[in-house]
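One chain follows as structure tokens, the form predicted on its own.
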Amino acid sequence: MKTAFLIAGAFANVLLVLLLAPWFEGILRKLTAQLQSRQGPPLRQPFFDLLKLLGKEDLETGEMPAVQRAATYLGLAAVLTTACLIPLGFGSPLNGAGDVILLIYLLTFCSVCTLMAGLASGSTFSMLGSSREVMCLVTLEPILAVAILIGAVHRGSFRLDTVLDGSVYASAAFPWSGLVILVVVVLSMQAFLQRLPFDIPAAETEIMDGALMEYSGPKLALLKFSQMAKLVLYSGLFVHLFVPWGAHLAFPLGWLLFWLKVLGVVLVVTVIAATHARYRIDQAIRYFAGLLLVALVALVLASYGY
């Protein structure tokens, strides 16, 4: 009975996140149009757009098809998995089956999947943002990694649902490390999302789409829809780690006000995204460099119970 219960907690979070991907994605588009005084396309446009590109044809035209393959589902196993791990309203459905490191490992090795997909191409395009891909891996993943490991040693542990419960706020006196890591990850979150001003490594207008350029029919889609529902699953790490309060109310309270929370976190995201221009890859790595040094700081102060 115990693993029937598993096995349906993940398939809702798998269905949740299939859902609520393209509906967040819509949001986003809607409101940058509104502030930029457009009309904009309708909510649902997202669901037509994947839709429309896993019905064409499946083309392969890079140097390694076997790699783009992989890479292409490899991404998006590790995006659905990912949101088995993460709690999104309800306990995390398979907290038994791994911990904070294997989250950790998930969340990087969906970026190194967009990573191994542009360089499988061999355009000129895709292998431009695939290096900034790597700069800004190299740099700003680690941020991301601190921020839970210093809820790991707030908790003195490294379970899922004991880290991703306001870890970093333990105390009833708010740690000077958490305070710090706070800061850090609302500074980083345009970036984990790769939207402006830090969408280097795709820069439609610069590089058209990076990664990406030689995708199109149910790979682009795939691929598109796991950067979609990195939304989804960053915004919900967010709210866990940082404005956890209220997450103990009864169903449907709870659940409700999660994803009320998780829908600001979209909504600040979205007019950050939609007011500023875009950072020089030289400019994000020094500002990358700059946050995981405070980042660092904050778990030395972890280490020593501050």
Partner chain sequence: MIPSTPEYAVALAMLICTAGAAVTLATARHRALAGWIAFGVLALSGLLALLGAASVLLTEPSHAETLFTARRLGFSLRLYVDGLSAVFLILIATVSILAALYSIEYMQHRLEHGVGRYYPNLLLFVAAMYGLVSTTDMMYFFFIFWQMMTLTGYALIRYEPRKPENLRAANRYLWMMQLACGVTMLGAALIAHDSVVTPGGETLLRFDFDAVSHHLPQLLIDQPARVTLAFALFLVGFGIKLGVWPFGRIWLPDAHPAAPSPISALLSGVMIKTGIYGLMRYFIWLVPGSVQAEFPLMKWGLVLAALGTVTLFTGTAQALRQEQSKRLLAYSSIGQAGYLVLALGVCLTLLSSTQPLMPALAATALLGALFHTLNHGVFKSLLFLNAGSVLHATGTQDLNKLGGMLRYMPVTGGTALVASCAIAGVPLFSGFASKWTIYTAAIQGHAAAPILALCAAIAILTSTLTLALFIKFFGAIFLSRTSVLVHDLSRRPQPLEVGWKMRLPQVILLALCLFAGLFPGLMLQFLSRVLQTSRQGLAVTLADAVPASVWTGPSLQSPGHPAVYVPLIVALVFVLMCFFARWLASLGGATRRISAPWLCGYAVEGELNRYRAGHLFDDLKNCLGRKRPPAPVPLTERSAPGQPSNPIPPWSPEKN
Second form
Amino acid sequence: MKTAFLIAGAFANVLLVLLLAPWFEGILRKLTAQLQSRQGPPLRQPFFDLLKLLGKEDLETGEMPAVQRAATYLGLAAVLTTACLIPLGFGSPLNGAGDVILLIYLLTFCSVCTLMAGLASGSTFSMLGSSREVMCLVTLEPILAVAILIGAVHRGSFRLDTVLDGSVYASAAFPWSGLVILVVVVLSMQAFLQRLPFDIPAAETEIMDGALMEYSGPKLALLKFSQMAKLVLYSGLFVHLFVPWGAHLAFPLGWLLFWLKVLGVVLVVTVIAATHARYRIDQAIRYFAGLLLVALVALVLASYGY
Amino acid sequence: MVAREKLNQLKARFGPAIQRADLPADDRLYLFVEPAAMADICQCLFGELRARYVVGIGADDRPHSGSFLVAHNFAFDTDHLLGSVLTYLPADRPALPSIARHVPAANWSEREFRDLVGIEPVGHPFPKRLILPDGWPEDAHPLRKDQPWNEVPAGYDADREFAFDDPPEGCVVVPFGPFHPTLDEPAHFRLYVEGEVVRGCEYRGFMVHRGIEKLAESVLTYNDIPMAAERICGICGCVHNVAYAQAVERAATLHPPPRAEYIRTVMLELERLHSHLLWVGLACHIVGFDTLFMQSFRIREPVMWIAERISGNRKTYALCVIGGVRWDITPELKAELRQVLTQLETEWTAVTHAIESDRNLQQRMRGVGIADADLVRKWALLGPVARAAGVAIDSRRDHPYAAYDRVEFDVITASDGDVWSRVVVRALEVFQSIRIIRQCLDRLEPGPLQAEIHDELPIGRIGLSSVEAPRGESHHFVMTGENHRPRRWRVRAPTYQNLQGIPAMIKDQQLADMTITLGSIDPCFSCTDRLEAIDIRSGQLRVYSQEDLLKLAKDQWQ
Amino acid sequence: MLRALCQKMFGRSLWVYHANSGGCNGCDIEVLNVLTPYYDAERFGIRLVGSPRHADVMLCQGPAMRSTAKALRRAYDAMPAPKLVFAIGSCACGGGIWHDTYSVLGPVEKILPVNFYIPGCPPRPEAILYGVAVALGLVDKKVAPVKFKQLELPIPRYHPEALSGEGELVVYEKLEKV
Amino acid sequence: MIPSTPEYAVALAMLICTAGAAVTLATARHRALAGWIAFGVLALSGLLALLGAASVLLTEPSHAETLFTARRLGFSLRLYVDGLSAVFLILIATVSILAALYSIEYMQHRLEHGVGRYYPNLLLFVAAMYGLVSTTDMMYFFFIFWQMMTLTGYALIRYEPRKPENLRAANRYLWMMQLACGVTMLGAALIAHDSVVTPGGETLLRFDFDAVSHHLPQLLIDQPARVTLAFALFLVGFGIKLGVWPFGRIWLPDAHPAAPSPISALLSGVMIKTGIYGLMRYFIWLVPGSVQAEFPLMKWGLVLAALGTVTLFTGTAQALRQEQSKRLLAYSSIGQAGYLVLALGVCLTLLSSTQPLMPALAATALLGALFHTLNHGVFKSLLFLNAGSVLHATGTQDLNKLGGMLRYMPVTGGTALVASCAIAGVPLFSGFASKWTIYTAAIQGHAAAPILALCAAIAILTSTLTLALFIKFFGAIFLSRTSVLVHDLSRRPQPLEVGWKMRLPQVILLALCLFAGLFPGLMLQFLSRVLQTSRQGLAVTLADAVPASVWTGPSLQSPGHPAVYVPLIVALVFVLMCFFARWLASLGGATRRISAPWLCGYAVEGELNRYRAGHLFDDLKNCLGRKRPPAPVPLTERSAPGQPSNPIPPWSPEKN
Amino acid sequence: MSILSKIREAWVGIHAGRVTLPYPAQPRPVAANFRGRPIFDPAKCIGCGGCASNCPAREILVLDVCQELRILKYLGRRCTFCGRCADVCPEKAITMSHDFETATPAISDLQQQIELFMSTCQRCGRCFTEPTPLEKLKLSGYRFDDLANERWVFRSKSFLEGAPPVEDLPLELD
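Counterpart to the form predicted on its own, namely the form predicted in complex with the partner chain:
Below is the entire complex, every chain and molecule, led by the chain shown above.
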């Protein structure tokens, strides 16, 4: 019974991500277009893009095509596995098989696959992109990790369902640490999603999409989809950690509320992305490093019970 | 009397080396000097008299005088004087001392006539082939009169590689271009990158060479050339069109009617408007700020529409013929244009207010790609690049043409010399352009559009014309000739000089800054390259000879 | 079924790569203009991409130059099939004013198989949109070759065999706009 | 002769090694023969050691055996193999056997140097380590084994003495080890007591471990400062060996790359582990449980945790700047040693707490440390062997010159990938499991000492740095583009991939890595036997608190069950998703085509365009404190490349 | 304040609203004097060849098949729409239409060809009246432009005496 439930839950989560991620991307593009005084593409445009890419020729430019293929498959697999860990309106299916530490590492691994793909294709621009991506990753992922750890510290538990439930505010005293980390994560949200002003690893006008530059066809579709899925996953994670209110409502209400909140996050991200210029990598790293220090301070606050 | 004053100064100094001096007008000075004295005179002009270097021209004048011709043009901006130092070289030994050591800005010009006309600048500090591909045989110079415009010399070897310099120790070569999203046009930068930092670069441009000057000297006629000239560049086409026409009119002492001059001014300023708005958009696009890119293009679009209403095309206005213009601005168009300007002014004010305190944009643009006044002088940088460094040069004021001497406007300058200053200069110049157009519309007097031309144009006369393009001064040199076409027509686009300053500007910058720095000079490779040809460096992985290409193309068809 | 769907989506999502092989910039800017608010090609799923790997359509501007022929060919090879090539502007379609100078090879069809031509110098953004619409089969092309032949006053020394191509013949008469 | 007790087995192993050393010295002219003999000897002695260890862990520890006594001189060779020693014996035996097998082919091609200086030293080196982890003499035999290990190690590090940097590295190693030796012995002398004890009828000498332990409670009451000083000296001594900040960078990164690769594997995988062995032994096993109140456990724990955190961060951060493969690995060893020290610190800190669950967490932390010791021993040896194979095949360890090796060395590349994943803590691999254990213990332990959460966070932060590090290591050597060097080498008739004698050890280590990653519960269950079979000192408290019930074969849970990790289920989901992704990619019926890389059309891929490892993460390295490149030259002095600067003085308006 | 300027920038876009033209669905009128495709009126054309001689792109070709028959061919492919042909045409037989929707999969769709009977005087182009002395014919007399290869044959003049005849480019059209 429990196994069946688990399988059904995992299936539902994966399906939700598969179907909703392109929609959210579509919403993002439509809203961007509105801000740019344009009509913009139809909401289902990302589906068209992905389907088209699936049917296109797959150019293999690296010296090790098998690695490139494996990296793309692994990338999507990591994203979808993460999708099974994060509760998307329902409980997390893999709650019994992993905890938030696994989640932290898996989230990192999702980006690693993309940049392994870049490394395997080995072109100068891909390497530049991969290098930038690693630099962002190293300074960025710990911020999220600290946010989750603050929840874990407050709740004294690592379980996904316990931590991903507004746990950052669950301190005994006034949740100073929760508020601080909220600000930090809001300030770095664009970077988690690789949207402007922090889409430095892709930087189309500089290094032509960086790690993805050499990819085409189905592989590009998978990699692009992974990016879209991250939009949903990180937004969902943000909602769970920081905007938990109303999560325990009865099924249709709580579920709808969750997705509405995710939509809200996506909208804010879009507006910020549309009104900013890309930062330089050195500026970005300094910025992230500063945020990371603040996040660590928040963790100390949290461990002393604030 | 400035021209005479300068002539007297030079005469006192160099005496008999100056063989002849022409002063066709008070703002033009043509000095014919001995080849041996050329370098000294140029050095004196640049160093002591503080003239701005404009361009060097080499010409094959053998059919007419039996010798080669070299000219170096200088500008005295504050004195409103354009001058040219010319010298004839014997046909059997076309060589003269190089001036590039003393006048760095002459670097490319000298290498250009070395390649194209076969005149050797002796002692050039960097006599590497600039223009002709390595595949061209040493003795073939396409601009010599005995070479037909469509001849490819027998020794041409398409597969020979270009010999690049070695990168500095520890640097990776990042190839940039010819097809790169930041570059709208083909040009190749070989960036020497250390991590993310650009340590230097080698430029291998000149890929947009279409042989226009050769075509003009051998196939087209006087009134065809404006159509070719405006296709030198798709953005500042009208500038070349007007500059060419004015150069010929100067040479032939033709005077276009005042109405034509006002219309030229209006169209030039319309072009500046659309070019600056476009540039702001593209600069924002380069740093990833697509919303402002879109808004800037949205604001620009009415300018394109009104240009189309006036001239019949959005971009290539086909405006000038020798002696006048082809299109009139009717009262209805005038009213519409005023309306467009009002709307533009409102919207652009909103945009400039919005970006003036935008820290995000300034972080990307301040302190980036700095060209200070010294660099400006050294490489004779032009236009907004110079004005952003506080060097107030503007051909519209310094060398007035068309109706610019009859309108009021300010020359916008900034002081920092960085990309942000260039943004500021361009953004504010938009308002000046609006101001100029309004004045022109007020003063547009009725009259003919074209001067009556009854006789054929005189032969062997020189005309210089500087027109302030959106990117800086476009300089045209015309020597009238037989068969209804010029003997020599030399175009010096502003990017030709500005690009030479790029290696200094991008040195030790981040790779991300390199794109915006390059963008900030608003490079126009097609202007720069109008004449030059380039070879393709063949590689190890996949090399196509042109036969292969053809075969491949045919395979694809079947 | 999915396979067919994927193929069909090609028309709904065209990612374009613009390759200026030696043009004057005019067409480039008009292509950019097509993406901007007034024309907004993105509503048809058209996007400008930076890498030819991601592209479905190559927009060629400028004539085929000796200097960029190999690079252009490489860019074409770098695109995944199925791919289309649009020649935009008079240089790409026919080589422009300088079609026969020593550094120009001529129209881009000398290097690449061109699928659609959009003439103009430069073409208006609407013309480019129209060209895309023609390519997608949304509208029909409006042009066809026209030949007029004067048939009166036969003259004995007329040699019809010296003429090439017998298309639609239109007898000498006043014509409507084509 | 079958040894009757584990102690005899170890002694016999040492004897065999010593004898083998003589034999290999005699047969040094025949490289292969000497190699095979050394392998045989090490295999035999290793089997004996394994046997002994197994018998300890699976049954019960026997008693200490005194093999040799010189009462007048005050020392005796008394060996005792308990659970803790057994773990280290297993590690030493496994890695040394594989390193010996690897050496046969590896040394085959180093014709310029004789093997007479190699195999005998190798055998003695291993024998010394066996001795060091099983002797109970804190002074003389400690000194003898330590010196034996140091001197043979010195000989091995300066195996290629023609390179001056190798000599320098070896000398530095020698002096640091002597310092460590002296400091440790001084510490022992400080807390040794003259009176003779005879527990269990056996008379112990004053420097015997048990004797010291026996006297410690009294000493703590009488002279706490003296004890503190002694333990500080132990910390310094073993810290030097382990490479703890600030000692690590003095010798470790120079010594490891200088030695031949199998020796590097032994040095990094095994030898430095004697440092953590010493720390554990002295800080936990030496301190009797009865003095828990007097002994400042909390303070020592926090000191160790802080040292560990600093070590892991600085070590990894410095590793990021390295451009030599083995040097990079050496720095990363410092970083990983930090995790061990951190875990030990967490263990000590939590031991002092009286809250419920804390002893269980302390035990978890200690087991995490042991687990990570084993894991690190395995994957770091594997990585050094990988680097050695690459060095063997290409003759360079410069990451800038390597690239695209995966095509030519699939086995080496594949094992390196797994080892990199393991060390970087990718889920499903062994490093993640042991780090997971340490993190859960540390973070859950924040209730006892809040600062531990910060340490854990920094450790997690550092593990992304490790990830970056091994992306660089693996990416630069095996991915990227084929470099000119590799391209030229691949043209030779013989394949680049190393022979089976070098591949087999890598594959075996790979299997160990994978096993530990997929069945961490099993490993922890096994390791918890360590505490059960070495009940002495504080370990008794730990042994009683071991939460063994939360570790089943495939799954891990932390004490109190707030954290859970079941690698098998995650792996299952992951593999399914991989297949799904693959199916998704095949939906559109896309065809494949090989194409040249896109470099903007004009340039083609060449060596100059190859983005080099040294340039990866430059801005990050700058941010982590590398000096910024020299300030840009003032504009007036710049000139375009290839063009001389303007001879005319810069133009100024004042002139003329 | 940076955030204020961001709001201002967003406001610029929001204030303008959606401006996208419904172009392919609804045609948009072009400017009155828009220079679209030139249309040749064979009823007016006298075959003087002035357009051919003044075309900067040299894409109006003239082939005198024989004494009395002249073929004028407008290629359309490299037309720059400058309107010079319409300007100089003495009979105003060329008009610049408003036609810009000329995209086509085959470039030959743009060709316009006129075959005319010529009287003796007209064939040489001397009847072309120059608007100014600058429009003098580049080529006159019989013309044998290469219609198949779409090339202007520049045979009647060369610059220097004794210069070799112009070689064709090594690459030929398909």
